[in-house]
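In structure tokens, one chain follows: the form predicted on its own.
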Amino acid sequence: MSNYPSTQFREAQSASDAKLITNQVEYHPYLSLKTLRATAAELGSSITAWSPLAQGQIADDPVIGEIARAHGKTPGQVTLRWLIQQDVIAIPRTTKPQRAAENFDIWEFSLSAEEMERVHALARPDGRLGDWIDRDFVWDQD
């Protein structure tokens, strides 16, 4: 399914008989999605982020710049790894081989817990880019 808050992913859930596998919602450093994430690991499913790199804005962020370069590695692979790390699917979006090539070469480094942390303190409360999807529900607030 597709841009579930948790109260929907819920009733999704409880209406199927069938395992609801996972739910494809935007997310990146920008958004936190704590609510859902506990809520899809609660009912045994998984979230999948489209927009993963928000749009391409974590290129030009200096925190992710900072982290991206003390391990070598471009802002769009410590936003996938950040990701891979909170066992969230990502689906980057692009049309050029050498971005694809380097999407996937993320699977040598990790990020440490304060790595982590200081890519989740990025979010803020304006950070949903796709708001014109779903005007009916109501978004988790974190």
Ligand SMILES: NC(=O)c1ccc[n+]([C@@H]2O[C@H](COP(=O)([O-])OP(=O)(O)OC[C@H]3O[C@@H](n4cnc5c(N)ncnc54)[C@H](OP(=O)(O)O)[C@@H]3O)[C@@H](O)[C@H]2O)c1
Given for the second form:
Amino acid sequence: MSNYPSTQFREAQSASDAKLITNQVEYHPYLSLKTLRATAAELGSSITAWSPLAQGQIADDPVIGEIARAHGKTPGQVTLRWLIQQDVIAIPRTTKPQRAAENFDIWEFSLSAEEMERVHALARPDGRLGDWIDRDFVWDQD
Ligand SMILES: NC(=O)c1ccc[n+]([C@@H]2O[C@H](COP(=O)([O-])OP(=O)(O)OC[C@H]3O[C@@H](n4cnc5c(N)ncnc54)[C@H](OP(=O)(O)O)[C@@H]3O)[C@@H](O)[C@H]2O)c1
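Next up, the form predicted in complex with the named molecule. The previous block was the form predicted on its own.
And the full complex, kicking off with our chain again.
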């Protein structure tokens, strides 16, 4: 399913005999998603991040850029690594074959706990880029 806040995520699982595999929602360094990530973990489900590169904004981020230079990687790779180290599934989009290869090449390095926290600290209240939520739903506060 997609764009379900915690309340409806729980309701949907209660209504289903089958385990819900994933909830595809906007998630990137500028959104916290703390509550929804905890809900997914509690339900034994997962989060799939749409706009995982914040629609390309991560390319100019100084903090992500500094971490990327330290690892000899790109800001896109650091961002995708940050997502998968949280067991989040990511679906980045690119029109460029070389970037598609770059975005898959994230398995041979890892971010430290401190680097993970530095990226989490970039979350901000106005970080949401798109709102595809059902009109009757309300997003979690953080
Ligand atoms: N379920 C939903 O409600 C929902 C809503 C929105 C989107 N989505 C899904 O999420 C997918 C991705 O979201 P999105 O396209 O909005 O955002 P995104 O994947 O975060 O960003 C795509 C942008 O980032 C650039 N990019 C790709 N790889 C890069 C890299 N390594 N470094 C720097 N820039 C890079 C791309 O440019 P280039 O093409 O020039 O590389 C493109 O402009 C979409 O394909 C869509 O299927 C789902």
